[in-house]
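There is one chain below, alone, in structure tokens, taken in the form predicted on its own.
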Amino acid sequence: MGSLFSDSITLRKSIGISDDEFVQLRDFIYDKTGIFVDGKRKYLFESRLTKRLTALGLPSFSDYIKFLKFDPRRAAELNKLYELVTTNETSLFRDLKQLEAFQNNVLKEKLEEQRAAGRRELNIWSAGCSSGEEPYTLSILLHETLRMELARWRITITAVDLSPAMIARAKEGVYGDYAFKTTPDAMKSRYFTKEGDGWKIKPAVARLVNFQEMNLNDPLALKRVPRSHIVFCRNVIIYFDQEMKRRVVSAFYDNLLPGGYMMLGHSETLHKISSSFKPVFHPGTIAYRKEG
């Protein structure tokens, strides 16, 4: 995911939102989702939502709320609304320097001390995965370092996301050459293959990640998912008030086994949010351990 309402959108001022009704919309999103717009995008917000309107016949923001609470079309539009409020800027290997010591550090410590004790099963939960370029690195990144042994291993990414169209989007799993701005050239001939104007995943890939709609505001979903040996929760908690981010980093926090780790973007942090986790320090990037 990236940033909320990009500054590239043209604005449409056909249907204006008053201050009213964008203090109602945006509180009702934020129930809804735990995402927080803030007064400072207001302008955007307006624009990025107008078409909606229009495509709905309706002729006030009011009657969009409405819609939105009230109409027996509005789950299907909820979907839409999601879409909209969240960018889902992402690539393959984003973030190379963060991964490469994800790789070299964290990921080889949790499957050494798997291997001592036996265990050769590996959890991984991806949250706000968007359309999927973050979990099929990690898998990615398992199948290099884990090679021929990998075979040997119960391996799960699950990854989840607001949006359904995101999803769908993931479990077809094929990218246009913007998605692979930061992927090695070895890494895109190795793992995809050429399907139409894109490039597809290969199924040994995609079968180590498990798809899901998810909302991180629904605390009964977030019980649901397996017990996380790690958690990549990267560009995610940036759209969330404070309160919301405490909730979501204790259910990350409850999720994680002993000794897991959680790895945010590199601009986020835990400050003020949580005292629970212990950084651990690594070149590129901070690694959030469980102690205990």
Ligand SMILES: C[S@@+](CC[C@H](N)C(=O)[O-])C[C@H]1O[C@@H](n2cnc3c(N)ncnc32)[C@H](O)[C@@H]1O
The other form holds:
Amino acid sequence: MGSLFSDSITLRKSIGISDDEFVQLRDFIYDKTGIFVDGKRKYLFESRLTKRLTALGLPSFSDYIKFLKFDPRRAAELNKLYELVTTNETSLFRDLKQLEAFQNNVLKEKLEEQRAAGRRELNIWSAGCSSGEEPYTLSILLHETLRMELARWRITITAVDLSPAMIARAKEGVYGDYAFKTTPDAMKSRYFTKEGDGWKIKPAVARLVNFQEMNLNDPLALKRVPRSHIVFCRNVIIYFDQEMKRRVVSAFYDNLLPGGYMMLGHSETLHKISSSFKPVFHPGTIAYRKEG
Amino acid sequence: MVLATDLKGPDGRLLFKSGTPLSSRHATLLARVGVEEVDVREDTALTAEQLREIEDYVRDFFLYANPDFEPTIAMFHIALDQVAEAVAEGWVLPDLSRRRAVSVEHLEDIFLTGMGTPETIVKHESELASFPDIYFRIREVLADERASADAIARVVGTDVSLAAKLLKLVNSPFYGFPQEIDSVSRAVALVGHRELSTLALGISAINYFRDIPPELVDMRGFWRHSITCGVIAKILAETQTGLSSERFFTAGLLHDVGRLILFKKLPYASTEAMLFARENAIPLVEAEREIMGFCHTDISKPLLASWKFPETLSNMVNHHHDPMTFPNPLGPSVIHVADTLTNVVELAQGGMYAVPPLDEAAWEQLGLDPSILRGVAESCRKQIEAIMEAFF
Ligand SMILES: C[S@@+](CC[C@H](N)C(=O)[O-])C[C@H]1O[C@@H](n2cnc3c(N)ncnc32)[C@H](O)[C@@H]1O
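Form predicted in complex with this ligand structure, per the form predicted on its own context:
Every component of the complex follows; first up is the chain already shown.
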């Protein structure tokens, strides 16, 4: 059988990016976000971004770079660019073992400490929260742990992400099956209500979470986050280079109150990034403690 | 009726693309430019819209590869045709945004990321389970140049299921012997001492991996990948002078063996790596490096050494992702190209991973014309089913 496709169909469909343009654009993205695009991903990059060039009617990547730097419409374009270079993979109750260890140890310890000191308040920072599954999961864990007592606590979960689109989806709080793949059924029925094709987070849970657009590469913005007892930054620094990892982790360190904890994603460690924290080992996870 | 191939005029210029519906208007036109004959086929069920969807679907898997490299373009066209064929037969293109939702929350890794090395993993593995005895006995016969056909047959014969698999395999179209081979000693005589023992060695190793949690990875799919790679590797090796192609099936069969150990020892991280690869549209091997800090060939190195696996085979397995770093790169290059082509033909079976980039220098090692790839992909397709049947 002959081919259904013309021989003239090319694999390349995108506008070519020269090595020089690639480096310029990669440096630009890095300067803005701290996200490092490996040279191996050049073609992927080229193909994804070609859509933007076409939409803007720009003939080459050099023109696109100029646009990003100087055009009056650059702010909106930056967000589109961010969406194309970030990955928003997430789910509710992601990494159950870690969450269990967190709930039974870290959270328990912090709550007891605060109770003992007569300060029923807790600040958690979810950095790189994507579409909101992570901060909502934390809010659910707090509801499960504190139950009736919750009314007597002042709890704030500050949830930030680079992408305005993700923050908008997070605020909506409606999730499909994929988001629930590891969520215990009891949690789903207790904290969500059916809405259309999906499930919507209950207002009581959503109430604890404060969503904001924020770039973790913006030191001034980071300083405005309330001092935290706990920082969650999972599956975010994996996209950063070593230097940016150091910067962000050190910002978390500064933000944490003495005795506070930082939690990272399953495949992330502080090895070669920071030795300021004390690693506390639990089955399934490491909690990084700020001593003091 | 549509054109079955691109139609070029006498001057070589493209007149109509393959797939163009033919009408009487065309007939008049073609007669005028002096084209007398055209290849036609019946119109398939595929619409132009579907063809465009297929094109976009397939292209997405090639974004990690150099789009201007000729063998890669040839592979792209192979994938296009195979996917189109599957779709014409009723296969529905998977929706990429709906990655398979697996939950492996109950599986535990033996260590947390950064707290162990490939050596730790292999050591842990070999302390827990011992490798099948039969494997080491075959290993011995293989090492002995003068072992008789009978001696090999005797060793293999002690494992009934192994002997049965070997016989099924040598009776399959992969070998294509005219008569039925009904005994192992006959098989040794026909296939040769080295090749048969190497095969037996590979097959006995497979048995060791029966206990991978099925929710983690579809093991049939895993072995299909391995067998496809083995078949392609053998076909490619046969085009080379000075290579004994006999080893290549076994090397292909075991090229991802490190991944099996990762599934056993780091099931959670392995799943994260699979997710990360799909989500970021990168090859699985890259995702392993990102997520675990090492990849499956870093595991196969200490693993195969601990099994005292024959060195030439180990080298092919261990270097299939970086063939040019090995001093004698031809063998690893064959497995590398075979693995890449395997990823390509798998797209039509629902393969979810980006096609790893073809190492250009490794391809050059083989000295082949890219047009050969289509035939290789076609002929391997016919052999896979029979071999799958022999094994599982
Ligand atoms: C893979 S998601 C992780 C979501 C969630 N933390 C989890 O573990 O499931 C990574 C998120 O980090 C965000 N991100 C990447 N770089 C960022 C930056 N410089 N500032 C803020 N957010 C960033 C992305 O927009 C994306 O939503």
